[in-house]
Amino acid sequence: MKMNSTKTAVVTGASGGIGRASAEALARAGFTVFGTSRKASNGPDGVTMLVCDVTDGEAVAALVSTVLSKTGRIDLLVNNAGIGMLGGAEEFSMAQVQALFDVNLFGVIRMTNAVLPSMRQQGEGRIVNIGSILGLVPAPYSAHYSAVKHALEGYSESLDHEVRAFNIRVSVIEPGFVRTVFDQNGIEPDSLLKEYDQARAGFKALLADVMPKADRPEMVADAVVKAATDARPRRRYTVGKAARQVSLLRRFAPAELFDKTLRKQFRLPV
């Protein structure tokens, strides 16, 4: 899809995975794209990479100021920067949980608050948050990650109602398993407990089976472009066959059936 007018997009966490694929897709769609990463990195063709740590309010403000000085406007913000966390809920320290929320939720809020004034002034804008199917359903050994994605869902939908009067829309992208190194770059528990060793090993084996067959980042990127360009953007874009099936099952299946199905999927005793 090619756009005739030039619009400016900012994509956080654009050095790899979903962020990089989204930045590339938006550039092909005609956007002037600025990607961010915590450390200096080479971005895809057609994307200007800038350094920004979304946990640093001053860095976020400087990033937005830089982009506005170059283009005069920000039409689209894609909040993709994030980290993972895999393990038993009680194995993580409070400092680790706070670090997860600081990137995956508060980083989104910092970036959003920084771009909203200019979007309101120009009378339009789009904000696209990369969520997860874990924002709709639970997953064992992902309690804190699931919690932050559930929070992102509530924040995004509430914000969409607030800013729609300014012709600004907010959407959440909900992928399932995606073929990236995201699961390998997460926070490891501070205190591994032997009681979870067997179950943790089983879950990691499940990931090893699933990830090679998971959806490609480009599928998520296509949904990002749709959310950015649809005349009537949806609040949620569920990506991939598996994620859509899980979403439907969560909505319509009896609670007991859903519980058994989920435990079977994650190789837990039913």
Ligand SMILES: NC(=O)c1ccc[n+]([C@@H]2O[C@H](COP(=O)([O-])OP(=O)(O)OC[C@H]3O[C@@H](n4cnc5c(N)ncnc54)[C@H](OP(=O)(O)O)[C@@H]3O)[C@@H](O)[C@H]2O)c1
Contents of the next structure:
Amino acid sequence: MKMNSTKTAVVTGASGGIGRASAEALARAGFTVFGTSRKASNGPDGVTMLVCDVTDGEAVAALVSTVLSKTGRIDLLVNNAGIGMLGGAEEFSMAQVQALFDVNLFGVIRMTNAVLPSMRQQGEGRIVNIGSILGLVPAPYSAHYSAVKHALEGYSESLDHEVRAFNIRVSVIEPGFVRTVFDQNGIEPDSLLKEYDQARAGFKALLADVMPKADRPEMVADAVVKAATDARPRRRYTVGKAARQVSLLRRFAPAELFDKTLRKQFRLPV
Ligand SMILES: NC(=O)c1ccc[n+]([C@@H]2O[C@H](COP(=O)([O-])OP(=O)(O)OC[C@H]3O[C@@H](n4cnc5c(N)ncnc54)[C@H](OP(=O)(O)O)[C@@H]3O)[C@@H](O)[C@H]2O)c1
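Take the protein just shown as the form predicted on its own and give its structure as the form predicted together with the named molecule.
Starting with the chain above, the whole complex follows.
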């Protein structure tokens, strides 16, 4: 993609964490950046914040039309808005599972469908979706989150095949653990089952262990800028040493060994 000051980017969920760092990095890289939040907020330097809930189709349409009325084009959409959900799969109600998919997958699809017509018309565009290493490796106590991030991988790769004819490319960023307030913003199970108490203590201990040493959001933001500006964007950008190791092990280690290593990490009997 040619880089000049007229390139416009929209970053969903730019009020904090990875979205804020990405919006800031894109502004530094010369994009005119619009960030979104569900509530009125101040963005980082050079980022105009707009209110939008990605679960609301009318709000999404209004957001895209506001940006187009200001700049005439959207060159880059970063689908970052997302929530977490950690716990035993059967502890969450269907309403909770649907709420997760409504933000993390259907929100991406709503935003994407809203920007594609103008991208096709202008004959170029980039869509960068924030996935997760859990979109490559299903882990225990994140069944629904792993499912939604796997779905995002499938959606993104299919879409990339379809829209390449219009000079539009789709990439997925795959971070490991990142130091944000994501774990505190997640959906808590509707019904805590005592049968999972020990497992819960195990994965909470794992989180407490890894989160303070987790990657910085700026590392993910660097990958977003690369996906937005690389002359030949990759379909996937894995971020951080841990995520790269897991991704390699998943592809090349024997399945049994991988299974045992993962269970050990989650303090599960092997
Ligand atoms: N942190 C990690 O370890 C990690 C690892 C891999 C992937 N990820 C992915 O990275 C993305 C960002 O996560 P983060 O760690 O930066 O979390 P975060 O700090 O909790 O930020 C989440 C952002 O999403 C926005 N959001 C939530 N629900 C929304 C909705 N319905 N409509 C619009 N915006 C909404 C929030 O905005 P408001 O609350 O202001 O509306 C906030 O800006 C997510 O897609 C997540 O799955 C995170």
